[in-house]
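Only one chain comes next, encoded as structure tokens, the form predicted alone.
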Amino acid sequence: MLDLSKYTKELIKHFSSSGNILLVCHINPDGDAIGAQLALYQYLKAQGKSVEMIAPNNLQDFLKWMDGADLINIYIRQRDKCKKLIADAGLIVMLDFNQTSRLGEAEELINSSSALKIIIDHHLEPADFNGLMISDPSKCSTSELVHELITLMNDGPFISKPYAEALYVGIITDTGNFEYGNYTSRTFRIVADLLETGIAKERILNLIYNNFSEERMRLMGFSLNERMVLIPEYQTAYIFLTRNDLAAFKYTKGDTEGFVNMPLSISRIIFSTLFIEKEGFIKISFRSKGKFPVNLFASEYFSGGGHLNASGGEYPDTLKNTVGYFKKILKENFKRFNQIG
């Protein structure tokens, strides 16, 4: 575990210094990373700091009800203004991602910048960094590692009602709700003071697990029954979707989130992956049980990486490729990984 308290004077010397500061998430932003670029951007504007938010991408439609997310600049709908943000910039703090190249089309602009970088993560293998790199994976998420650092400077919890409902969609999306991660006691420690802030706790959960539309529903359906594929000798399942299975449900962005995670419920499986087909790739989501390193499967065979039981990755070819070659990888390497674990 990381020792949080010998970053607080630096970082209570960068902000108070810092005229403009830009915070920064990854491309397709998740509940983390939009919970804790909004968690940061309440304690700053409270300390009576120039803030502004970027996001590579646009956010998922059921993370837009929270509080300042209707503030973050979306670089790739508002470039001129995005362009303009990152060159004024003293101070670019980039949240939930250790590795430039999730910056989407700011990457170029933000590398080039000559403001002062900072990165604060807790996903596994950060890249090599020119500036301060906050990385703890043992944190749950990076909304709690927000989390403590803010307390630290702050000598103290720091108390409001939307700073509390961003780190918690931060906490609880991933985590899955608290069925994998690196969640500890201390996590419900924070969370259970979260809550005794008031926030409302079951509108939250409908707004993030909840709120989907009957496409979604029938898309779910369609996934389990026409597109999950069980390898029991492997314990492995897995999902594949074609773009035309999208359009055919009405696919808009965020209606698989969630499906990597279903087959895990099968007794005896304990790695799931779900393929979903883009222009020119494949997208990949990997989830596991118990100790099964996905983080390291990813890495080593599809260009990703994250967590030890939730990571992505992807593979430039077709999805009957990429599903072929997934199926001769987990012959050759399950049990590797499985000793590993």
Ligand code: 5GP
Contents of the next structure:
Amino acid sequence: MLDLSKYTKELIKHFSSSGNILLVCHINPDGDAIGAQLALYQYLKAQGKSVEMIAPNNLQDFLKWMDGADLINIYIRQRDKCKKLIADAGLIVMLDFNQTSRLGEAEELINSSSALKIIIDHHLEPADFNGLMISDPSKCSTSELVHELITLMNDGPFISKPYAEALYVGIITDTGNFEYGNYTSRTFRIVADLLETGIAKERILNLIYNNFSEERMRLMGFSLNERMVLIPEYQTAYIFLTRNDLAAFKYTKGDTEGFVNMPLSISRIIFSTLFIEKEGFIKISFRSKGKFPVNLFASEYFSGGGHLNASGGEYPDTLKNTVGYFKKILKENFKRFNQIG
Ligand code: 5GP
Ligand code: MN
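Okay, that's the form predicted alone, but what's the structure of the form predicted together with the named molecule?
Entire complex below, previous chain first.
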């Protein structure tokens, strides 16, 4: 585990000496990316800092209700404003990713900015980075890491309801509502503190988990019934969805969230993959149980990365060819990956 206290002084110095702090999360932001971003925003605003936020692309509906979410500037929708925010920033803090390719269209401008840069993240295998990298893969979420850093800087817990709600969202979404096993006793102590601030946990749980459309539910049924394939000899299952499938169920962003986890509840299945046909490429999500390292599977063969048990990537080909390539890679490498664990 990383000794976070060694960053306290440096962080206090950077946050207090920088004008215009810019907080940036990754493309297709999840609950943890937005939770960590909004929590840090709340803290820095309470310190009287000038803070702005950018997300590379749109937030999913299940996160839009969050306090401060409407203040996040969406790069692909507000390019001119975002370019100016980047140009004016004295300090850029990047949250919940460790490769600048996850900045989408904003990558080039942020990379070439002369502002001081900090990454706060919990993914494995950070890429080389020209700035301060605070990377702790032992944390269940970037939100948990942000909270620990803020508690150190603040010399005690920072208490505010929007802050606690943001952290709670980050922690429950990145632990699959405490299902994935990436949490620790420390996570529960933090969550206990968050609940004591009086956050509306039932409301939050309903907004996140019980807020889907009928079409999404039916698409889930269709995916399991018609589009799930098992490869028992490699303890693997995959689901594939074509653009036509998605259109038939009136797909909106976020509808396939969580589908990739479902095959893992089949006994003996330890590796699950979801292929989604996009325009000109295939977006892929990987999940595993135990020690099968899907981050390596994604980074070695699908230009991606992530965590030991949850990763993603993409492949620039048709759905048919991508699935064919996947099966070939799986056959050639299953044993090797299974032995790494
Ligand atoms: P998801 O399958 O939910 O999109 O992503 C699971 C995990 O893999 C997330 O932690 C995310 O950061 C990582 N991930 C997903 N897609 C990519 C990708 O294209 N590149 C990299 N480096 N990581 C990804
Ligand atoms: Mn995360």
